[in-house]
Each structure stands twice: as C-alpha cells, then as structure tokens.
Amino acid sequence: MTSTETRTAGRLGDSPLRPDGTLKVTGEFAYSSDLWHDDMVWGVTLRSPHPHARIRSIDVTEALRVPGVSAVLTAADVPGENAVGLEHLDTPALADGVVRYQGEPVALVAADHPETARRAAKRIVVDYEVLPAVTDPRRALDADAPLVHASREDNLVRAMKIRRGDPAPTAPVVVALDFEVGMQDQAFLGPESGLAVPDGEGGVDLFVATQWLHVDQGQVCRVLGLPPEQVRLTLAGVGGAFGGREDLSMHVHACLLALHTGKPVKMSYARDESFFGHVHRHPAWLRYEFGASEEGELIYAKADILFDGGAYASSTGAVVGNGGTLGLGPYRIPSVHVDARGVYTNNPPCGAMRGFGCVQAAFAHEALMDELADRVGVDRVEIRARNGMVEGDLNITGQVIDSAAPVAELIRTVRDLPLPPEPEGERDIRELPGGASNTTHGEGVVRGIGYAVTYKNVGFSEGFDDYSTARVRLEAVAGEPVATVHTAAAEVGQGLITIEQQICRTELGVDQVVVHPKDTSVGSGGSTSASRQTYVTGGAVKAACEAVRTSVLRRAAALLQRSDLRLDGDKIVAESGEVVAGLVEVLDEPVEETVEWRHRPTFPIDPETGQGNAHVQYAFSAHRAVVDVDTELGLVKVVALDTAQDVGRALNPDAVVGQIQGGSAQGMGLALMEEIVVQDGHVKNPSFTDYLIPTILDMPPMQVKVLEYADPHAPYGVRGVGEPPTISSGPAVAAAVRAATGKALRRVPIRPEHITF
C-alpha cells in the first residue's frame, strides 16, 4: 500500500488520491445527464422499427400539435450535409429515405418536458416500405445478398489479407478450429446525454459525453454547415465509455434542435435507447488451423475472420486491421496467411470496443493453442512459453518488436502464482455457481483451470496521424507557483486528469496543478481509446512541461545574468546546488507553452502481403482462471482471475491495478454471460435485466502481478494499460470452463445448455 505521505507528493511512480475520486463515491459528481439550464427544453429521437426499409413519407402533424412542443425536425432539415462518421461519411444523422437497422433515428422533437417530447415523437407518422435485410454476415458478400448501401457494390467494409513465409506450409501435426464470439455492449452506466447551448449569434456550445471531442466538432459542423469557431464542444462528466462513445450519438440532434428553437436543449437517453444509440463490439466468426512439428513448435498459422460490421462503416475498417495484424497471438509463426474482413449487415452498427478485434481473435487462437498442447502432449502453460514472442522477434507483419516481449515471463508467472484451496467437506452455497439461489450444495461441481497470454497495440496504426496537444502555464497565485494544464483529452474514468496532474508536478516540480476543463479551444487531443492517452497525451504534457521549464530558465538567466541554473522544487538553484531565487521571483508573467506531439510513425501494410510496420507499440498480459462449474445445470462460478501484465512503467501504481481489474472484469463477462442477442436484424434484450454484466458478487479475488519492463521508445517508458486485461482474461476463463467440462465449447458466452447439452 502506498503511504500518505507518498499520495500527497503526487508525482510520477506515486498514487495520489484522484481529483474526481471522492465526488463519484458520494455521488456528487456532476455527470452530463446531470446538465441542466434554466431555460432549457428536451430532446427526443424517434427511430425506426425496421432493420431495412424505405421511407416513403413523414407526417409531423400531430406531433407539432401537441401543448408544449417547440420543434419537429427530419432529415429535410438538415442544413449542412447529412453524413456523419469516424472512417466514412456513411451515416446520416437523420434517416433520409431509408433505415437501414432498427433504431436508426428517423426525426426529432424538443419539448418543454420530456414525456411531453415522448408523447409528441409517438404521433410521428412514417410510412414505411419494409425491404429484405441481409442479417447473417456469413451470407452478406453472396452475389445475392441484399445491399445494405445502395451506392455501393457489395457489401464489404474491408478485407485484409497476410501472407508470409512458405505459401503451402506443411506440418506433422495439424490442429484446427471454428469459433463464434457474440455481439458485447460496452455497458457504460451513464447514458449518452449532453446539452447543446445556442449562442444568439448562429452557433452553439455542446457540453457532451465523449472520448474524441475534435472529431465531435469535425462531424457536427459538418451537418449544421458551420465552421469549427461557431461549434464548440466542452466535454461533460462521463459515465464509463470503452469505445462506445467514439461515435456521435445525440450531439448533432441536440445541436440541431437547439438552433431551431433558440433554446438551450438537453438530450439523455434511457436504457433501452442507450442499446441503440451506440455501437457494440463485433460479433465474428473465426476458423483457425495450426500446424506444428511433434514437440509443438509452430510451423504455420492459418485464420480466416469475419467481423459484423452492421449498418454503417464506423471503425469496422480499423477492427479489421486490428484483428488480421495481431489476430494470430503473441507467439512466433514462420509462416502465415490470414485473410480478416468487415462486411455491412442490416444489424446494429458496430465500432469500438475495448481490445478492439484482438478480443475475438484471441479466444480463438488460444483454444486452439490448448488444443495443440494436449495432441503433442506439452503442458498448456509451456506450450505458450516455447513458441512465446522475444524482443527482437518478428511478428506476422514482419515488423521487429523492438522492446520487451515477456510472454514466458508472463504465463509462467500467473501458473507459478498460488491456487485457491481446494474445496473439503461442506461448502457455503455462496461460494457455489448459483450462489444464494440454492442450487447445488456441491454436488456436479467440477473445478477447471485456464490460461491465455495474449498483445494488443498501443496507439493508433497504419499511418495515422496520431498525435495530441498540451498547454501548460505556469504562473504566481498568491505567492506560490501554479501549473495550468489544458489538453483535450477526454476523461472517462481512466485516470488522466491524475496522470496529467502527476507529469506536471514531475516536471516542473510545483504542487499545485489545476487541469483545465476538457475542450476545443485548445489543439486536439485525440481519442481517449487504444489505451493511448498516457503515452501520447502524457507525452505532449511532459514536452510542454518540458518547454515551460526551458523558458522559465532562460527568463532566469537574463535576470540572475548567469546560465548554470535549474529548477529543483519551487527554487531555481546554480549546479552547485545553491538557491540563487525562488520560482514565484521570474513569474512577473506567466510562461506558457503549447506543444503538438506525435510518436514514432507507422505506416500501412502492403495490400497483397500485409508486411509493414503497421504498430508503434504492443502490451503483453497473461491470466489464469480458475472456475467452479455445476455440469448439471450449466452454471459458472469464477473463482480465481489471476493475471500479469508488463506495464513498462507504472507512473500511478494504483490506477494501473484498476484498469488491470476492470478490463478483466469486462472479458470475463463476455466469456459466460455478455451478448446483445440479435433476431432477423431485431435487438431482443435491450436492458439490464435481460443484458447482463458482472457485479460486484460475481468478481473473484485477484491477483496481479505487474511486470515494469520500460519502453526506451515511449514517454517514461509507459505502455498502454487498459485493453489488455480484456483481450487475455476471457480466453483463460473459457478455457477453465473446458478444462471443468471436458466440452469443447467453441462460442462465448458460454450459456448453460451449451454445458449440459
């Protein structure tokens, strides 16, 4: 436990108490569905009941009849241009013509009250031609498969294809599989909300719930035709996003419905709305073959990947990249040929989600790396430890891994870490799968174990343009030094506000840092998503805090007329180490400093051979589960989630563990219980009740060990922390339940009658 002392001090390798940590456990932070402005009225959505349809025609009527509705809007108005979206402009904001799933938003209503808008929305009149869906992606790239987009083609977002080595490899020993993973919602517990300001001049201020608020900004201009200074967006409190909130959702129809009334607007979905109003991870079908000589050493690696991109494109393009580049696990593979693709369907829109297409892939390579340890008859443990990455190694890319690759490190260490006892004599039902409900009392229960090591990237990939923006300000407040730090990097629950706060302390050695709300006035600070913003974003702040300090000195030496000076806490000493003035001395005028910051470039891959430098950094996480199951009625207790993660520098040890615990707790869950269930294009459980997640009582005790192997390439030598734990814990749980049931069990989550069937 770190001491009080350490946690005052704040800086980098410490955890200090987190500026939003006491409100949110009180309840007293103020999340956006907290806004509120006197004078504000209420947004609703209307959305279509239809996975694909045409709209024939729109009758507002009755709906602008009812007492205390302000404004009825549809596509047709619309100023600006009505498409909208991450990688392509396929999405309307409003439904224009046609719905191409069920929930796309078809009009608009604000009223003085929102079951006032509510009941308005329902007199909306639309007619509807319902048209034929394409909802088996498996079908969707048929030559008679419907197109979900009229103006294109077919029905493929992207395909990608990796080839290397030997094009026709052979192996003494073969093993292969299919897997099916299904669709996770990413289960925030704020809903999407957000207040949209109109300005009196023609343009408007959103305070909104976001991870990227100059992409927000980009998209919302874009529909209401106005230029970025009259569209400013200010991020609200989030609840939770884990990629859920990349994508628009209510900012451009509060927008609209606040320039159309003159009023202040407020949007906040409920539950159910809340399933249709963003994207979901994919749901994919994966069919793997290993082979492998007779001491399991691997020869070859074949996977063909189909992900459910939905209706529109969001970050299908990229998920695919995702899941061909590193779709093959952490292991060394001389030959490969991978072939990963996107298809558009008439199901809900898919986009990101935390660990971002390595998440499916992953349950199936290690299925099959289990698989392949029991033919050859090697240990599950060093079968992953042999055939493990290195540094220096190539990955199927051909790209060198140019820093720390523990993987034997990692899976030997979670193996080597102690069980849980074995169970003797009577057992507390609330230690048995099914728990408090009384179900078994022991009897039928089998304990099973599992393991998977598992990478991801870090970063954004294939050439993009990565980067993030810091200012920093230094300045004299009542006699004592204070740094500003303003960067536009969302906030959603991670920790960066701390991490910002702690670089700045490090840096300039002050005490008192103040983080300036989230907003566009400054440069962009990219998405808050591919655990990125404590390497890129921390690396803005260090490089401003950095140019502060250069300035600062230089401000000192004209003064003091001498150059050997440097800061050392709140005093400006000479190499001797004498203090020749305090900090607050040169701050007459504040010094600040702004700075955009890029990491190492990387670049796209070859269309034909998939070889590139496509990543800048890649995060190593291990996990082993250990599960009770009841083999007569199906039912899962997790007993045990242990885990090891090389996290190159632990800059707030405890953060790190959180994000360590909270990944896993999200894998877990799709591994036995997470997945919206999708019917002919239909969502049939959109809700808490029917769409479960883990709580509190079905979390196992943890053990994590964090490995601090530094990235010489990275800002303090961090790596991502936060989708690993994700990608890793899954796999190894699905492999406990196996290990527990001698079943195959080749599709997650795991539901009961897949075990006693």
Given for the second form:
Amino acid sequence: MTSTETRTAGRLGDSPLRPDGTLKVTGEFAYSSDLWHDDMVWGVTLRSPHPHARIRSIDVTEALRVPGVSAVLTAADVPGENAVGLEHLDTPALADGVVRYQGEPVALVAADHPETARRAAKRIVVDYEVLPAVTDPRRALDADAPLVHASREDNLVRAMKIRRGDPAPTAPVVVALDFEVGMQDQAFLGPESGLAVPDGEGGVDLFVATQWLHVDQGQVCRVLGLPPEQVRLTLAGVGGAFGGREDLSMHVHACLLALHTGKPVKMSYARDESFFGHVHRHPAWLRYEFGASEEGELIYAKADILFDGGAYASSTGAVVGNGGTLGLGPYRIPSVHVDARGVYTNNPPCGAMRGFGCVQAAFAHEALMDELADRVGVDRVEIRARNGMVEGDLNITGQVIDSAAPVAELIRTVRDLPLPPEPEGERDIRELPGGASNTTHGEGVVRGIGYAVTYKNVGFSEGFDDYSTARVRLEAVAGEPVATVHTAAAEVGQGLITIEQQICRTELGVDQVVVHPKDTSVGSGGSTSASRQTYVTGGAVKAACEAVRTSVLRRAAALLQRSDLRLDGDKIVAESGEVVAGLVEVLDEPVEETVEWRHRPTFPIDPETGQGNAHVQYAFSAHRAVVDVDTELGLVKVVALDTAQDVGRALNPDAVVGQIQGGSAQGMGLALMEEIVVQDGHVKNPSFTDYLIPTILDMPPMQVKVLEYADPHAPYGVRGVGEPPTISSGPAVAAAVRAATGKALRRVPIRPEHITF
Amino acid sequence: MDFLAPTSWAEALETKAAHPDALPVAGGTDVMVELNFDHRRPAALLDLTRVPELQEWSRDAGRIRLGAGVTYSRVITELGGALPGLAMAARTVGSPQIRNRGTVGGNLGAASPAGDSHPALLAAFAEVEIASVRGTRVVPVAEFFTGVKRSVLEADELIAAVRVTPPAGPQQFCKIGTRNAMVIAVSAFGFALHPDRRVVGTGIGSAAPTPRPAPEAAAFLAGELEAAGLWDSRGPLPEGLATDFGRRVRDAAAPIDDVRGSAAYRLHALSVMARRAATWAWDSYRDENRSAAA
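Form predicted together with its partner chain, following the form predicted on its own:
And the full complex, kicking off with our chain again.
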C-alpha cells in the first residue's frame, strides 16, 4: 500500500462547486448591503455638487433638528489625520475647506432611517465659492492651469520614461496613430456598503466589502487616530470589485458615525451614489508610432500616454507604471521611447480597474499593429506571431521573460478556432445588430474579424513588498482530520475560497477544510487585485500547509520513534510504504502554523531609462472577435469572441474559464458601450439606465482555449488569470468593427455615430 | 406618503377625484424608479393593480380595447396578431421582468418622449380612453402628449384603455439602442400601412419633446402610392421613394444632444429606420397579395 485511493473531489485540478455559487444564483447570498444590527442607525453622505470649490462655511443646524438624526459630522469632527490614499495621503476623509471633484464627501448624517438621514443631509447648508476647474487633462500641465492641490507645484502625479536602444531610430516603414479611451466603470453589482459596530471601549469593528482589509485598516486607523487593535475589519459579502474597492468608500465614514453615536452604523450606497463612491478606469490619450522593416519586423516604438487621474491620486502612479512598462504590448522591440504621465484634474478620481493601465494601451498598440500589417502586406495574425515575445526575450524595461511567452501560439490558436457560420438566407432578427429592436433585416450588415494579443504583469511591481499571510490549523474533530485555513485575502467573487480549500486538501490529504472568515486577526493577505491571489495567497497557504505537515511529521517522529515518515493523504506512511499511523492519531493537540509568503522580489526601474526588473510574472492572452455591424446605423452585434490564454496551471479549471468569460465581457463592454460621460467635471450618466454594460444578448458564447505552460517560479506553476482577458478582448472587438466598417475608429467606446458619420 | 389601493374602476375614479395629487402606479417600472431616485415625492400613490377592469382587453365594434393595466408580456403573447406594431414595440421594452410588470397605460401616463409604445400607437392612429367621475373622453394619441412627460390628463383623470383598430395592413416598429437589449430608445420609429383608407401611419420616438407623428411624410408617401396606383397594383416601390420618405420623417423630428446620442445621429437613424420600415411593410403588403393569389 503506497498511496491512498480515497482521493475526494476538490483538490487541485478539480473544479469543486463554489460555496457562494448557488446562493448568488438564487438570491440568498448575504452581501454587505444585507448587513443588519437591531440597534443600528443609518449613515448617509452629503457630496459636493461642484468639481472645484472652496467651502466658506458649513451650517448643520437645520439637519440636527430633524427628528431621528443622531449625528451630523464634517471635517471638523475628524479625530485623527484627515487624509487617506493608496499611494499618496492626498484624499481627505471629509472635504476640508475645498472640494476637488463632483461627488466628494463633505458631511455625514446618521439617523434612525436612511430616508430621514437623506432629508437631513439636504438641510446642511454648505456655502461654496466655485473655483476654476481643470477638466481637460491635456491642459492640466499647462503653466496657467489651476492647481488641483494648492500644496503642489503642478498637477503631475507621475511621469515615467522608458528609453532603450537607439535614441534616434529610423525605419523604412513608419506608422502612427492617436487613440483615446473613455472612462470605464467597474460597475460591480453590489454597491459600497458596510456596518461599523462600536465596541464600547473606544474601538470599532467594521464589516465591509473590500479588496484589501489591511490597507483599509491602516487608513481607517489614521483618520480615527486609533491603533490597529482598536479597529478590526471583517470581510462582508462582496458583490464584485474589479479594482473599485481598493480605495476606501464608506469605511471611515461609518466608523466616524459609529464612534460618535455609540451605535452600530450601516451605510449602503444606492446605484447613483456608487458612481461617485469609487474610482474609475483612467481615461487615456495615447500617441503611438511604430517603425518596422519592410517585412513588418518592429525596429522601434514610441508612445506618449496620458492618464487622467482625476482629483486624487489613488493608484494613478502604479497605473502610469503599468502603462509605461507594459504599454507597447507583448512584442520584441529593439528601440523604445515611452513617456507615460498621470495628472490631477477636477474630474472624478480614477484608480484601479481590472487590466490596470494595460487596457488603455492595448487599444492603441493593437490598432497600430493592424495598421502596420496592412502597410507591409503581412497577415494581421502573422505580424503578431513574428513580433511576439518568446521565452528568454527582453521586454522594453530590459527584463528577461523567464517563463513561457507563447504569443505566436496564442494568436494562431485563436485564428484556427472554428469560425461562426457565414450568415445566409433570412436571419432571426435577434441574431442581428439591434436584436429584437428590429432595426435591420440584414440591410447594411457587414461582418468583420479582429485580433488582439496582450500581456499583463501579475502581482504588485516596482519593488513593492508584495506578500500574503496564511494560517493553517490541522486538528482532529470527531475522529476526522479537519484543516482550517485563515487568510485576510478577500474573496470578491473570483473563487479564492475554493482555491484555498483545494490547496489544503491537496497538501494535507484532508477532505474537510474550513475557511475562516476573512478578517484582520491574521496578517495581511495583500490586495485582491493584479491577478495575484491564487499566486500569492495560494503560495502562502501552500507554504503554511507545508509547515503544518513538517510539524505533524516531527510530532509523529517523536511519537513513533522513527524518522522516515511522510504524509500520504490522511495516513502517516513509512519509507517502505507501510502505513504506521492515521493522521488523527498524532493530532491530540492541533497543529497550527502561520506563514508570511513572498514572491520573487521586483525592483524599481531606473528613473531616466525605465530599465529594470519591474514585474514578477507576465500573463499572455489573445482574442479573436467576429462582429456584425449595421454600417448604416452603427449598431454592433458581437457574433463570436474567442480566446486563448496561458494560465500556467489551472488549479480550478471551471473558475479559470469563468474569469476568462467575465473578463472578456468587461473588455468588450469598454469597446462598445461602457463609458462614464463627464462634461466640465460633471458626471452625466450615473445610473445603469445610461451607463450600459453588456447583457447576455450582447455577449456571445465563447470558445476558450486554456494553455498550461507552468511557470517554474510560481507555486504549482500558476499564472494570474483574471486580467488578461479584459485587456485583449476589447481591442479585438474594436479591430473587428474597423474591419467591418473600414473606419479608423480611434476612440472607444465606439458609439454608433462614430460608425455612421 | 399615502398608499391608495382601490379594488374597482369606480372606486379608482372616486379616489383619484378625492386625491387629485395622487400618482397612479401600475407595474411601477417607471414610478418606482422615480421614487427611488427621489425625483418625485407624490403626496399619495394610487395603486391600480387591484382594479380588475384595467387588466383586460376586449374586442369592441371591430376595435381592440386594451385595458390600461395590460402588461407588455401579454401584448406580446396575446395580441401579437391583432396589434403587431405595438407587440414589436413591447418586445423591445426592458427585460423579461420589466415586460411582466410594465403596462401600456403606464407608458402613456409617464408620457416620456422615449416611451416605447408611443410610436407604434401613433402609427396605428390609436386613441386613449380617459375617464374621471365626470365622464369619459377619447383623445387621439397624437393629441395626448403636450410636453416632456406631460399629457392632456386632468388631475382627476385616469387612463382607462387604449383603443386601436386592428391593422388592415402591415406594421413595423424599430428602435435604436446602443446595446442589444434593455436600453432606452436613442430614437424609435413606428410605421403602419392602412390600405383600407389608403393612409400611412407614422410615429417618432425619442427625437422631439413628445412622441409625434410625421404627418407630412405620411401624406407624401400615401400620395405617391396613390398617384402611382400602387395601393391596387401592389407593385414595387419606385426607386428612391422610401429614401425620400425617410428624409421627410427625419425633417419632422426635433431631437436634442444628450448622453444617449447626438441630435445628428438621431436624425440620421430616423431616416434610415423610416426607409427600412416602409420598405419592409410594403414588401409584406406585396407578399400578402401574392399569398392571397396563390
């Protein structure tokens, strides 16, 4: 007997059902907006109507007079430092003397009913002196531009330079373009919400939907002026995140009200407020130039990328970092000249969103790659295959790509997937652009095919100390070994809970794995972003399991007086293969180990040349989009959106495909419809009536080809999965629409009138 | 806010007379959104879902009388043949859940320029039956709308029904949205051929302060068909006629630029939809003849 044959489902490589799956489908999942406490009051936020104004005075007298109101707070009531922010502490928890964007929080109200609180908030009298606003980011660095932050010299958040190879390159073939990307929203379905419960001893427990409990905790502590022991966070049910929950929303506000009133405070944004309650994807203006040989081999590339960071920095610096270091795509380019900048304006703050700086760039480099292909007469797939990175290549920061870089295989794979049948005869209008809206019976409809490929960094970069903590406990419960895994890594819908269980089952041979609620009583799990949790928290859980296993075997060795033991399933086995004990026999006392785990270090890039090993891992994907466009009306139906992606190793194949499908839909949404329209600093469409996201009738069934080239440097060989699909799908759709219409279409989302005029 | 819930039509009219500031609510797909966004704070809601008379449709002297509380879903499943244009419009409304709740009467009551029913009702020359304790009056749909979200309804009046003559000819409805479902019209167009009267019906949505017909375009097309003897011959449309018609429909609109689309695009889209709708309807009219002959 050399191995246990009682392997149950739910180990690595299986696709166990998610514990939240059925609950979400049936509407029974408890989201953060469902939190309840019998004694709670409701908090609401009064927000600035102006993009830029000085606050002369705030009079809360009338609001306090409303029956049922228990508190009205302003910046004057902040006990600690009134400053939060992911990279820069530039964001007041409540506006202090000035507002810098429409929707900035100015005051808080707590009352016994949310409607009472809202009515009271309307009675707060804020005397604003409207100031000139910077709303065109292309003018933000002009000498005469108003300063968004008076304490700064200019409106620059970060500028990045990348210089490589020939400083004055020439090439026989030169193509160039300007591209513009609109402001996308994460549009998560569960609005910002949480419950703050005062502990009666000056501290507070906050239950909240977020992406990174510990970074929230640090910011909340600063504003409250409390140590971490007195500010405890627990993850509540998260209804999607996509980067929009990296920054604080109602966290500090609910805690301020709870500590002030001594009562539990619930805050839950409505949909319109949610559009003002979180950062968005940066709009971008991109100018690109490729120089190539007559055969289409890239000789040089130049890029100038401008990101509108809005009123506060959030993660603009890191987005600039990604746009700069990754913004030329997964191509081998000898000479490179990139400038990427992020600026402050009085527009809505922008920060993290799935794809993080690469999404905007990919629209530009992929459109230009098509243009180059056409110019030199090379097939659009082949030009990508020819210029695509392979393992061992240097990227534009001079970093060696030291695991699989299957660009050519990915793009050829999507090309070779079966195409949808060519339309013939009379078609059901639901298959046509416009669908049941009956705008065409085939008139004006032209089919187009587009391709795109991308690569994205996984994990945090540029020297960031990116780690995760896992605590694993193994004990006997009713004669069975049970593992409990405890991390603070946020489950936001991606499936981390299942992955943590799968790792424990695989490493410890147990069937039962309890996932402890995610909270700050264990060390940081790092952010649920940058496609990093399966890699980093997965790595931490694996390491903690290994430590537990070592402890168990040490204990068994002492107990059994032999040293040739290993764990095989839930048996302790000798070198000979003989089972010498059951696992539970050595678990009189639980075994618990806590491990802080880090991936290989990354390094800051050189400020002058942009050279350096900025990233730890790269993930590659390709898409092929097939669209039917009603060229007369400008309406688009995506007929097929197929993809190939290298995931290193699929620990949970169903979850991998789910991430790829969802990410592809989100990328397609940006190409065709998703945009927060901002005019003069004012958001024009803060609702799902007018901020459109794809429905099931907009998203075709997908063919998903998953490649598994294990990364030898990553735990189990995994490669981050969540973001690449969001990056390559949109440019493929845009390319397909260009192919169908013959129009240049240098802006996304592509609106019908861009096609018809 | 008071919640008034009459259980009969007579009681509903009395309640409305007694509470003229009560806001009628049927499926709630519009009213509840307005309340949630705090765009409206009516003194009272007048719930009409418990009034059985409103939930029915009937045939009356050759016409369909569609109770104001009949949902889009029922229009689609029960009246697809009798009211084809309205059923086509109903299919474009929101999601299945919204179609299960939303009503044609509610659509009229909201009187939004973007209401999906309106272009189809205009093209069909439908009439709105309006009632109060003072009596009943009938208003052509073309005269029902008086401004953005305003209608001829007096404070004590309720919409009882819509009266529509089943079509003697083909009808079409087209709607532009920037996604393929669940979208508010960027612009919309309803079209109906009335060969019995040798008249053309038109309805423009989301391209003027109110839904409106395009009477000049309709008269032009009907006149051209008449002059060429096409109502009888059912011959093909002369080259350029549908395009001319589309241009005239476009000229009848007065759209604005907004976040959903530009005025220029709305005008362009109307001309295309009108041309296509007229062509499809005429082709169907010709096909009817062929199938009748066969």
